[in-house]
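Here's a solo chain for you in structure tokens, the form predicted on its own.
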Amino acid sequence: MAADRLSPEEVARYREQGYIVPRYRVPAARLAAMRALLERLIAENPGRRPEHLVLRWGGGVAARPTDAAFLDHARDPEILDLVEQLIGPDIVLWGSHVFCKPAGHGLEVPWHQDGQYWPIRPLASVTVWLALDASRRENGCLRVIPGSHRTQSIYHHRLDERPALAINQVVDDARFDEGRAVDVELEAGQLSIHDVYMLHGSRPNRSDQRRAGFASRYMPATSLYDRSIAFPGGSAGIKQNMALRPIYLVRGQDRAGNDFSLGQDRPFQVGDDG
């Protein structure tokens, strides 16, 4: 087993509790390309909060050399290897999302579950969340309730549109406990990985650190991505129209009829279509 693959172990741990932060780090060359598009990101949209920088591949602006380096992230064979052993040899890349959090007023994440806003079904997924910076306590690391994804199921959410949030879906459900919580440090170029039902959420960041990370987001090609269903999602700052997401075969056959036809040729933009 190459080293850099999950162990029968962490597979099982993952199985039980929902997430794992597997050995693999990133190399450093990608993340320093990662980190710097992002300050490019952050210093091109001013008006745009950096918890709401979503990357929609596709979209028609002008690529640059640098485009690349979160979809190359995110199609990587080994970052593949992973997601395979956890949901098998056909895999669908159909999102993404910069996570960054600026030091001393970054947003709160609410608990949630990622599946409350998506249009996939069956619901299945992992989210491969790679960490640009450390990520700390301190600075709004991201909380999960290990165990949390065994019901299978969508806990009650709420709407909550303060704009102290992120997001504005937030669990209200008599069987979620706080209590409960871990805090998943990690180091810049770490990753963590969890499922599509795992709660999950993160504080604000009142911290003098920033703390950025960038999610892909894979799903079993045996399920559908479900255009006709695709409700636009998001929070006070993010709206998209999930239904125009380009979506990408990363490995093995599409099982479930899936549309691959739109945005692929094109580079991704930062915006709120997709």
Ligand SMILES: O=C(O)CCC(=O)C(=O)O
Second form
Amino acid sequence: MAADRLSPEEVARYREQGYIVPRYRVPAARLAAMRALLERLIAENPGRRPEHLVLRWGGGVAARPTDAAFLDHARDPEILDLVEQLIGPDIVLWGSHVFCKPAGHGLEVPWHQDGQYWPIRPLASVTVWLALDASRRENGCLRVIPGSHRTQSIYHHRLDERPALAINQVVDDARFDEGRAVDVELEAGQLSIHDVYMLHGSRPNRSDQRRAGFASRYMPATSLYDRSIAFPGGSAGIKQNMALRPIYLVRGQDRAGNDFSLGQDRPFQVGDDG
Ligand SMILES: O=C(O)CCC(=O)C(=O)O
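Would you mind giving the form predicted together with the named molecule, to go alongside the form predicted on its own above?
Once more the chain from above appears, this time first in line as the rest of the complex follows.
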């Protein structure tokens, strides 16, 4: 069990607020490896916005693809210990996404709830968002509406396809009050965790400092990753096909009949639209 596991007060705060910044920090060597890999991912994908670096592992968890640093982090027992405290002992890693906002022209992530376009039933998931760079108000840190997850409902969203937005699903609901927003500022190597019902977003990056974060998505294995209801036409404006994505049981047992074999025979790639 990680030395920095969440205290009962932190778990209670997560339940109350829908997000938390744990004390845990990623070891410097891993952070350096992930940052080096990020440079490579960006260089190898010149046609893709760096806010859209969805990672599709494939090859099986045991295959350890060359690009192992991100996967190692997502499966790190210390990270899973934190996740377990929030969603229980049976854990599925079902998605990973690097949101890199370049200095000067990083895209806005409009206010949204993730659960609006995620094919998980019953809907339950947490995102571990690791700061690969310092993430501050000036360079477009994550922003949340504390407590907004407590309705356990999906607010009304509308489609907004402006290219200035990193995703095209935008909350449009009378219950939404941006005046209650809180900036989640992090040093590189720190992480935040947020609930699937949490309203969140981030401003554009007009500063001279890049802002990159690596988001890993986990669901309890009591939920089904339901490929038949994956959001049609690419998910949230990002080229990704959630129906075909390989998912991984990273701890405990599957309790919902999840399909862990689909997609495992395909190699790691950035973007899973194919
Ligand atoms: O990185 C960001 O600014 C947004 C992240 C986000 O929307 C998410 O992790 O669900």
